[in-house]
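A lone chain, given as structure tokens: the form predicted alone.
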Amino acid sequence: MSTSRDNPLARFSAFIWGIGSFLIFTVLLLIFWANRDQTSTLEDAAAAKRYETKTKVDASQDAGLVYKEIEPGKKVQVPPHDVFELVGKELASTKPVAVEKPEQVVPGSATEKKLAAAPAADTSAIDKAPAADVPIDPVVMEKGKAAYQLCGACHNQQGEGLVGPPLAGSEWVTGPVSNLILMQLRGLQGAITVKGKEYNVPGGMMAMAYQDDATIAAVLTYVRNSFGNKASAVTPEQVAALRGEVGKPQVNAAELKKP
């Protein structure tokens, strides 16, 4: 006796989970449609106030811009095209000088050349003997220790060396005063023996010209008595002393003293 597959159970049932799984699927659809209308409008919002800013700032920015006439023939605050104009033609019509500040002296120009050749400063007075036991400043080490965070991209924030060579009881930083302002204000190129190591940075150091007296003493104190170095301590008139030497090439470890 055969059975029949058409069984009203079975199939009530695969009705009833078909208006089912629709219905769901409906439900789902509408909440979805529901939020992305919600999520546009708010974007739209957002998109109308950011609209509105600008609106406003423009409006700001053209009002400062007009013609302003604060007395009979006398007017300010010009429209940019009328600055713009008036700068080229003072501009077009000034003679060029040449730069008087020493640490913008081109590479390679007659003005490097003549300092180039010029005699090499007297440092004997710089490198004397200081007092003994003279007290490092704490204030001035500070000063260093926050200058320093610019030398610690090449020598390590703690002295051991990365790009550039180490300070951490290197012979040159304990050493004569005048050889670490010199690179200071003039840079350092080519090979340099440092712990009985040889280094020779691509390009050398730059020079820190550009920083006052007080700055470079602070940090050149700060580098000579962290990293457990101990010397005495630069002093502004010792780099101010050595300032005539700001424009000429990168100094090399021959020029300097041996430490």
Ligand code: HEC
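All figures in this text were calculated on a predicted structure; none of them were measured in a lab. Numbering follows the first chain given and starts at 1. Take the two forms, superpose them, and find the largest set of C-alpha atoms that agree within 1.5 Å; that set is the rigid core. First, how it differs from the form predicted in complex with the named molecule.
- Comparing the forms between the two forms, the C-alpha position of Lys49 differs by 2 angstroms or more, with the core used for superposition.
- Relative to the superposed rigid core, Glu198 undergoes a CA displacement smaller than 2 Å between the two forms.
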Contents of the next structure:
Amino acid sequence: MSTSRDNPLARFSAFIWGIGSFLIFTVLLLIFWANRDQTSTLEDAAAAKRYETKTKVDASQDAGLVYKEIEPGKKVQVPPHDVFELVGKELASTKPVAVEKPEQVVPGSATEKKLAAAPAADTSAIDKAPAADVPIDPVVMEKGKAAYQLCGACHNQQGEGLVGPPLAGSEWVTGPVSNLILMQLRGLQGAITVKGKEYNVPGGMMAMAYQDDATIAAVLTYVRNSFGNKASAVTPEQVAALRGEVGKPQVNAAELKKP
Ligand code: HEC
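If the one shown is the form predicted alone, what is the structure of the form predicted in complex with the named molecule?
Let us now look at the entire complex, which starts with that chain.
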């Protein structure tokens, strides 16, 4: 018997196995090399993650955009006015929201009718005389002065009146607090006599119920103690007590307490 070393067939098969293993090893090495993790630093790893996330976000936003096929195979993003039209049609064909917020009552809705028919709020607690000589808080006055920028557009910077009637020397401003809070929460319309002169501005004054209680209290405290006016402060609690009035139609002078 000859040893395998002398067997040409065995030597040939060993040769083939050798080449085969070498090739397999090389191919594995190449695959491994091609797929090696090229992120070398932590920053690189983080950046890769961010790019991946951004790509996903872009893709999902893209999916939300409206495209139109202008010619076969050519899609363009629909310009915004078309989108508005689509959104408008969508809204028009859907039912109105089930729950209306008082600040956004739909005109003619059941909520509006219910609010209009609701009894007037009890304002006696709000208008009972405040403790005498409660000093006006300067911080509240500053806050009120800032908020007055809006009022000033219609009532003028010194409350002398412009589009709206004057606030300086107005008996309404220094009168019952509940009147002022109701005007802020519901707005005001119809004839109103201020300093002996009748005003009836078309459209009246809009409700400004979106302002929080503290802001309304501050701006009212400010107008009651500026432009030569002098009256008690208005508290956020007094405003909060009338929040239930939000959404009712604009008040008119006849509904208010005589100043
Ligand atoms: C867009 C204009 C406009 C803005 C802003 C505005 N008002 Fe008026 N305001 C009016 C008009 C108009 C009237 C009179 C409504 C009427 O004719 O019934 C009025 C009436 C009033 C009155 C009762 C009449 C008087 O002169 O005493 C008070 C008080 C008042 N506003 C306070 C304020 C305060 C406080 C602000 C800011 C938080 C404010 N208004 C913001 C237009 C405005």
